[in-house]
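Next up: a single chain in structure tokens, the form predicted on its own.
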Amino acid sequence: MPLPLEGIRVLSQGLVWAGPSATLLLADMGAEVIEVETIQHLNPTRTNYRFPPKALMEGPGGTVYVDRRAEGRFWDRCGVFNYGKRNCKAVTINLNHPKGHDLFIRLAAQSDAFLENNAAHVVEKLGIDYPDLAAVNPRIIMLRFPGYGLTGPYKYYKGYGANVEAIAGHTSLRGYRDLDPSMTPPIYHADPTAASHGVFAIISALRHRERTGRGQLIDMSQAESVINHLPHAFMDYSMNRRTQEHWGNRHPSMAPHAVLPCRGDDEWIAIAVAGDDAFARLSRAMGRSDLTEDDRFADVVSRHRNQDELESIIGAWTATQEKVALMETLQAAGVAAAAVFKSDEMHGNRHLAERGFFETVTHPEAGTHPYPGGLAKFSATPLHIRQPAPMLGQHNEAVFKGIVGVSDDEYEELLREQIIGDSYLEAAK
């Protein structure tokens, strides 16, 4: 069977995370992610350097290239590129010269979407914008994502995740509650949530496309695309006037929510209990059935205002338990528990091994490594990683060729004026 999305050809310059989080969902479905790359400047899904220094690549920067090696094709190696664009294929064009231009038009021409994610100046200042390629294609949607829009007073400022969660008040919710912003962990929530956003967008787009048979321009915030994750803090203040601050692992009602020691040595277990009744189930499990009895944990008001002390009582008791055998007694009682993996810890994990999770893929650079697999599990159409992600313009001849009609000579020429090509100019010399 088809997969969901075949047959819709996306052009992406999808970069650093939010980026790849939405060509990573449409290649997986079935689309044809087209990355649009250029060789005179670094992709920095790929890398930030054209000479890595070597303190970098020992340091946690390395971390993301396989075993460290900074050496020949080192940003075909890089595990956050080639994990977001599997799937994918990968051109280059110089969108500053005009016939790299004019080369992407007679693309997009051929195209049913365009996403990108750069700064909101970006697009315009190469020509590539909505209004240029709805004169040659009026059927295409296009969808920009910069950190806060097309429009308002913020349109040009730049920004990564952490800008992002800043400016839409999540990181004012999220940190320890008794540590100032300062050691607020960096989750970037607000690359794969734009990135979902976005995806459905496009769908949505393509459907009125089916309908109306045009296509559209699709701007979207990443700032607000957070924003809309935060309803209980925006609503409470709505309704009664109160600024939410760090809630830590806390809850605004259930108690006990928290995330506690375990044996060993940075070992945990997340419990969140929701009512009377789980609690009743967690205090037999405990083996302290009196603490329902107890005026300070009797009902939910209670044990939300005595939070503290609960936890002191709870968290004495699990530092006592093996973290993975806790979880199996709690959920076997009918409470919400479960132990916190470390990544080591994930690819063992037995769970998803049944399932399936974890695909093997073998990339030409990178080598043969288990990747986290499809976003879903379909019945009739299964999803699973096709193909490594592409190398720096490895299907530019498949597509310049193939779809857009430029001829042997054509081809030739763009290589020779460096239009195309498969190397960052610097790093090749």
Contents of the next structure:
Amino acid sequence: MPLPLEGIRVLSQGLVWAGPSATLLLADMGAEVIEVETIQHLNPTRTNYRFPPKALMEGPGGTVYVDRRAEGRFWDRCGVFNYGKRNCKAVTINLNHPKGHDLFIRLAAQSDAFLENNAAHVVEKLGIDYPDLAAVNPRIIMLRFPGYGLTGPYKYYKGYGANVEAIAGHTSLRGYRDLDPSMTPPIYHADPTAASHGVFAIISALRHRERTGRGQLIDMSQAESVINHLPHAFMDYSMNRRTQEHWGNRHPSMAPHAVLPCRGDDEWIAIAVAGDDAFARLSRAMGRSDLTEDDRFADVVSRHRNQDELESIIGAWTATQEKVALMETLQAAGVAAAAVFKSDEMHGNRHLAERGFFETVTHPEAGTHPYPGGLAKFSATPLHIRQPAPMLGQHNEAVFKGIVGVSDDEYEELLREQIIGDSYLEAAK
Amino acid sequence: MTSALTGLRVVDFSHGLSGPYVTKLFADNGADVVKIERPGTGDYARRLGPFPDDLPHPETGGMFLDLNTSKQSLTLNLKSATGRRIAERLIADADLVVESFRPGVVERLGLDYARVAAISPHAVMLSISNFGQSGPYRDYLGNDMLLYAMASTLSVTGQPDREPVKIGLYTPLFLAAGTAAALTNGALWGAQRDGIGQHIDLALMEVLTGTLDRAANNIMAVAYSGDVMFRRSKEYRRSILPSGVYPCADGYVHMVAQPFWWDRFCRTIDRPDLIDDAHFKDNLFNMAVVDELDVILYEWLMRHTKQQIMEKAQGLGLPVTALSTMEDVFHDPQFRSRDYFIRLDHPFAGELEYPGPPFRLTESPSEIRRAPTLGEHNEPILCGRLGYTRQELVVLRQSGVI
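Okay, that one was the form predicted on its own. Can I see the form predicted in complex with the partner chain too?
Whole complex next, starting from this chain.
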């Protein structure tokens, strides 16, 4: 049985983290996603640096290459790209060259969709904006999702996900209750958020096309997309003109609702107690049934008022416990509790293992590694990693000759003129 | 213009936050979504605040009103045989069935996928749950904070000498739900083309684990290099240039200045003389000089407002944004100029502004209608669609079915 999106050809300039998050969903579901890159400029999804500085390669942060070594074709050995672009194809085109531009337009004429999250001026300057493509292919769907949308005073503003979180109001709603926002860690919620909405929009536009025969432009603002995830604070302002601040780990009604220490170095458990029954179960599990009789904690309002004291009492107990055993004990007792897993604990996690979450894939440059597989279990058309992420320019010949209809001679010319290629020009210097 | 998903029929058994977010995306884009609610109390999200003037009322909960726009509400007691028969008649005409019960409940109700497939073989059914329909955590309790913890994202969010701290209220659920909606829409596309339905078992924990925020990045880093990419850290800068949240005259800004933008950064802070200053220029990754640069940076920041800083930096090509409160968001010139917010009038909550659609399909735009009151569509669905008479509605009501 064919995968759901089999037969749908999607061109992509899906950059950094929002882009791969979108192509992952489309390609996992069977769309033929063709990432359009260039050998003239480094793709920030693969690498930002011709030779990454030592400071970026060591310690936390930075682009993660296999073994943290930026050698050889290190741009083919980047974790983010190789995760988000699995099941995709990759071609290179110098879009600044008239022959390259022509090549892209010919490819777009044969495609169903083009998604891109460049800064808003990029496709306009390159002459590959929606009107340019619709002129040759009125059926094409184009998703543009820069930070702030395709109109308005911020249209050409730049932004990473963390910038988008700030302007959308999310950053002001998170962080520690006792620290100011400059101590707020950056997070990257905006990128996958935009990707999920963007993929939903593309598939919806396919349905419109089925009915009308026409494609369309999708104008998506990553910032607006994030605001859709903040209904609690949004509606509070809308209804009450109340400007919410950060909740930290707390909750509007549950108490305790906290991340508390466990035995060991940097080990934690998250506990969320919804009502009197759950609190009675927690108290029993602690061997402290007296807490339910304590005036400070005997009812939901008292617990909500006296959370500081409650958290220190429970935290003193959790600090003596091992986090996974404690999670299992509390869950068995009917208390909502979760070990704060570290990234290296996910690969061996017994729940994920039993559900077959990770898949092991061999990539010609990166080697053999486990990757998160399909993000949901489809009963009839299971989502799997069918092929590893493409190397730079890997599908040039297949796509340009096979889909666009480029002749052998023309292909040689494109190679000679460096309009296409499979290695960064800078790297050859 | 017709919305893109017009003609799709959805029967929605979900309640709370994540399931309704999925069906909201379908409903706002034209799908006919029948929301099945428990007679009497309805979706438990009706109990969630905020409420106007902090006065709780089942028809004015802010979360419910936003998450259930454009849907129709039908009350149905699924524990009665009559209620199940009505549900089955709706499923028979449905393209999509969504449920977010705890695993095992649809089996007990006799509405599991085997039954759905027997009634409507071309339909897609989404089961959205915290941990999925199988596995050792299947019956665990969870919420946004717990799922964020078990997806490993929480472990790297916060300060190193403090407890990990979650992100905005409920946001991980909406992130996973958006992904669920995208996957479900894809599955529907294939099901209708091939005429074969299927079941989607979606675990919020798995979506969050595989999401390319910090979680999947770190998981890939462990797989590729044996060590994480992110950890909780006091300093998020990897060069002397600012990266993160910084104070200014009237609040805060989020600055990202990559080392290859050193010249733009110097111009932004009105110090073009530093561009060729070897003391900095040759030491962009030398954190020993960061304090010297910060003295210059902070002094400049404190003389400017967040809006001034954003405009100046963006004019020079540097990704810097104001850190907005929700009040700022409401008045932001960008969102206002794009008419992002929408106004909806509701018989109990009155006229309010709501978040607009997360994307704009220029030829088949979203059309967002207010959330339904409990059982508001009992009559049009039961009489108009299923052919019951009004007197039979009374029978159903008196029997506790609706």
